[in-house]
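The data below hold one chain only, encoded as structure tokens and taken in the form predicted on its own.
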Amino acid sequence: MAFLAENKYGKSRVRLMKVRRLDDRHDVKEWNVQVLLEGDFERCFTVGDNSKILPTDTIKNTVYSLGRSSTATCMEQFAKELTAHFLEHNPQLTAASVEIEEKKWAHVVVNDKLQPTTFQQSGPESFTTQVTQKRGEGLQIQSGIRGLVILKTARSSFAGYIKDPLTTLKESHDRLFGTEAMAVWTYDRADLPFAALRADILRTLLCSFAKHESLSVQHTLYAMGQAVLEAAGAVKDVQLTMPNRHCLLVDLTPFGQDNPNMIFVPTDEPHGYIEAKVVRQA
């Protein structure tokens, strides 16, 4: 006999560009929003009773309508507003979750002068947040960075690993270290200066990556997570994913040339994949 164990539904990839028209400049936010709802929807699945279903098209329209009236200046605040709205107006819900990815836009600077209404998309990294609330409980807020492409050409090595009959990798004490990192951290409360904290955490990640004397990707990943916890007291854990972006040394001996760590071929497939969660001790 079958029974419905878990379920959720919602709307994904709701694209929203909002322009704030201030007196001296314009600001833009580009958000990609996903809303997921959980609740008393069993009869919809089992017998086709839609009487407790909020249409996903209505969810999409709610994102746009609330975007118009919202005074939120960061995606965490907007996600909190959306979560509260759906729980307040839909008593059949037991939980609501809002996930937002933000593409970064910066004002163009011409002749050292900021152009107040002209923008350039920066990146390739994007910012993320996920705000979840169960009815009657507090908010859980996780924010992060996705697609952070970073590279260092010194202070990186990899040696002392297991060598068996299938090992062909040579030890390196001076290698290029590249990765497309993703970081997700959990805040310990819901009322924080999220934009400023995110900027501080990004600076911390980059500083740690640059300065660390890396003995492996794992070694540097842990150092970066540890640095975030030391720098941001409002963060209780951080999960980092760091797949390799390999740069392989090219053999130039067939051409009668040496290669003193100068010429490489970039490749990202196949790649090593390293992931870990660093948690603040109680």
Contents of the next structure:
Protein chains: 4
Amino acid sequence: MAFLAENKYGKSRVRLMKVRRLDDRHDVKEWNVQVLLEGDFERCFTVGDNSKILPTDTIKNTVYSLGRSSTATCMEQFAKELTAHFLEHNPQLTAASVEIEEKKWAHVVVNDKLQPTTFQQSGPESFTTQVTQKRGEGLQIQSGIRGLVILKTARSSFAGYIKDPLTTLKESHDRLFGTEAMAVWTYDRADLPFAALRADILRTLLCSFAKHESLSVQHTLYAMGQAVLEAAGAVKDVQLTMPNRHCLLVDLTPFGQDNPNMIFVPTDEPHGYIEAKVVRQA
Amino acid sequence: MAFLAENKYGKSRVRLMKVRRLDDRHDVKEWNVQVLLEGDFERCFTVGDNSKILPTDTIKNTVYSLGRSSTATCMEQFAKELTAHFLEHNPQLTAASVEIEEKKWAHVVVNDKLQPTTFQQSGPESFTTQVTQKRGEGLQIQSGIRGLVILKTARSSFAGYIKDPLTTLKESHDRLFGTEAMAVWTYDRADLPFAALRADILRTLLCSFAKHESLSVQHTLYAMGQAVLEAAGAVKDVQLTMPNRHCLLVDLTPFGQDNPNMIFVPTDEPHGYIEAKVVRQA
Amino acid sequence: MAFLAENKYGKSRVRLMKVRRLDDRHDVKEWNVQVLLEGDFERCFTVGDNSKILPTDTIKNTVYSLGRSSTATCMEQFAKELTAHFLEHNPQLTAASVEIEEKKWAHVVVNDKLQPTTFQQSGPESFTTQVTQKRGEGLQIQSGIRGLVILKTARSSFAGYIKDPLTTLKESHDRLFGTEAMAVWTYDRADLPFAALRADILRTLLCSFAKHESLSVQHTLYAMGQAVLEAAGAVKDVQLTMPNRHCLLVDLTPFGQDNPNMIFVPTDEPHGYIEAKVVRQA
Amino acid sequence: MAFLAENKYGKSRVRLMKVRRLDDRHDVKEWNVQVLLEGDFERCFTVGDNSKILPTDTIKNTVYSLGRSSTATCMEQFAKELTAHFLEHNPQLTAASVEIEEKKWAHVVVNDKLQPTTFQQSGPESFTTQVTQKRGEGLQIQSGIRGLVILKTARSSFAGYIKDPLTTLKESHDRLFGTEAMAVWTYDRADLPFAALRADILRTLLCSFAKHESLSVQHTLYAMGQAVLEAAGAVKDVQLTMPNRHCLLVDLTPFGQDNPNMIFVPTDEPHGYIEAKVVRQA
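Having seen the form predicted on its own, can you show the form predicted together with another copy of the chain?
Below: every chain and molecule of the assembly, starting with the one above.
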């Protein structure tokens, strides 16, 4: 009467802090790893036959053991090693996917002097990667940035939209434009200087957001996606999600005051939601 | 060089509290609504032409205005009215999707007496629905439950799995099995007694979770999915996500104490992650 | 030049799940424990002398070890055992304080039949206790409820308040009154049927909230506090914190619709904040 | 039978974004304001007499109206203006307290060029202030930093502590020391260059954390407090809260691997908790 359709399993929130002890300083990486596996697991679901199940506890152990032996310094490389390991040692698998989120740690700098073994976490944005390997096919490597909270106080308007009987929004030619952006881009090959590319892409996103004469969130989102494709030849496509974190102009007229685009209420809800993928023309 | 691929936009976290004032009592519904629209928006992205854009602020207004005029008492019905409204009034749209999460409010009962105008919120689980309408096609109606935190202290084992050099997990024939389950099921038609069906399905999920002789999370998940399909003929498929919220047995031997499956540490991370879809056989 | 003033230390978020295996059913308690110690620790701070420091790791171990040996079934009793243990074994301490939050788990009931080894978590409210023992003095035992989300849709008005040039609020004689209440009460002795008292007090809070003809949040808060003192003779005082979770009436007049106290926007911010302590007259 | 003891009320989470439009750039401040008032409110609680109640909605309006007219560029100054306003216009008040949390926004810099109207939020730490004014007494001004996540990978040991039958912790002479620190300091007068002082104090905290040869969290906390008092003559006392965010060394011996202080599991719970106040000697 019933059958098993798509399914996957694995381990989430495997947290790994790795300290490299160099001669003149330490480096730290903090990664939050998720591993998801697909394969021939039907009998596990239907009759409780676990003979092909690699326990999620072992998946966790694998993250730490490979964390020790790996020489990877960027998370894309480490994710590739993990997917390769799981596919190599587990013939029952048809695919393995590893997603890593990196919290940003930087050396503390005091009076222009870097403190070699002391770190401060920064954010709120974090870095992400997802490496997916289907057996017998190539790797798909996506990297991204999550929680990039940015704001333009000029060069942003929104006008010329549909007016209907439920419209109350006033057109604006000088509004605040704030968003908590998420970007995910796809690389066209698996062997790239991922850390340098990520830095380029982040710079490009910020630069195009800053300079754009925005006519809408959509308009700026597309310009940012285009800019990434122009700046990074190894990127095939970029998905951008830009919820519109509204800053509402406060009406001060009841108090006899004007409000020359000066006093706003930032609100988290409701919020506009805009997402799109910009793809390199073949 | 670049082109626009899939894209959507809309309004998230539109919160609506609706009070119905009946003769002998009040009823309240608290809904958190998200509306996402797809259509012919390319020129908005590429050149900032907003002439086909229904502002997200108007989307929000629409939720409140229809909330007033609607007589829907279940959120599936209200979501259908919203998708129909957006498609009818906006020829530029190819699809509209409405997702609603309902926070559970119940009348306060004191000494077996229902208080007709006083309510208490319960949870942590909430109810969800997602109605998607593509122009010219039928409706897809999915409903679900999110955040259902459940625990079995008997009838749960995990053994017979793969052992490899990275295995440290001990087999168990009497373990705690806790999960924060999410279920999403698809109805085979659009005109159903959704509230009664939801209550049936929730009861079925709890009952099968309670009675199952579990050999693994996967095994129980599948049994729960099967039970839903048996209990609810209008359900085509059910997707279950059951992260394994581990309760780890504490090792008390350093203190000269035994631990007869009695003292556990509940942990949120890392956690196992298991998801699968169970589909009705045609 | 500097000296050490008040200080304390301990362990937070020690999570304990305890399963009691009775003949006909299991019982579970999930407690989140915090232990804070005060005493003669000056040399630890000033010169790094740890000779009087009980490590926070040992504090954690103590919670699990006493969790095993204790026969306490309510958290007030367990907290008393913990404070007594720390003071007895650590002469350097002047005070020990234990705070416990209990997540509510109830047996699943299907078709009126209790499932003896299956549980569902409920909330959002949780139960709390704080037991403080200063050496040579009596115990202070406080218990409480946190996150009690309640709503009145009738019998709530707010009028007659100060009007000044910055007033825009309209008086209301029929408003929604929602709050996420927190209550903490102090017992007048240390040996009481805490679980039964807690149930009484919760019932009393809900009942007085339901029945009160509210002229303000303050007015209802005081009535609830009074009711607790009347219902529970062992309670010396009760502190209530009732942030006003506003439900704002939506203005539908731009759409040609009325809104007869029917459609509201629940908001989390900003919110009114009201707290007060009601004390039994000597 | 009952009487009203301490009580206060006000408005929380009043969010204000203020944009200053200078000739060559914009500046933004995002403040989350809480106002709490104390005074003669007994009849409001006991009989519902609201005649002395300034509604929390008016408190919110006051924040925005003064936000418009104020020329304050630092939040300490703005908080002082707010407390003064409430006391001056409301004779029924005995005290007013304003707490503000500032989210950090900085101009985006691309290729060493500051973008004058584009901002990025940074964190996770935020800045706080609390100004309390009791009628007829001086101001108390406290400022602080919340959520400062820092880590030392060297110069941290913990040894020489009490060993008892429940001890399992190994002494360490080279451990990771991570914390999410909170600092609150009290100024000795009300008219100070608050922004510059805050920058000095933050630099001092980071510097002393980096350079300290730590024998315990307590030891380092005290050194950081001392350093603040030495660096900032206007500070009377500093309260530091430093929960110990443990990074646990992973045991890789089951996999035949060593772990030379390299692979750690960061954990959020349980966590050590240490707080103390360091006070300037009179």
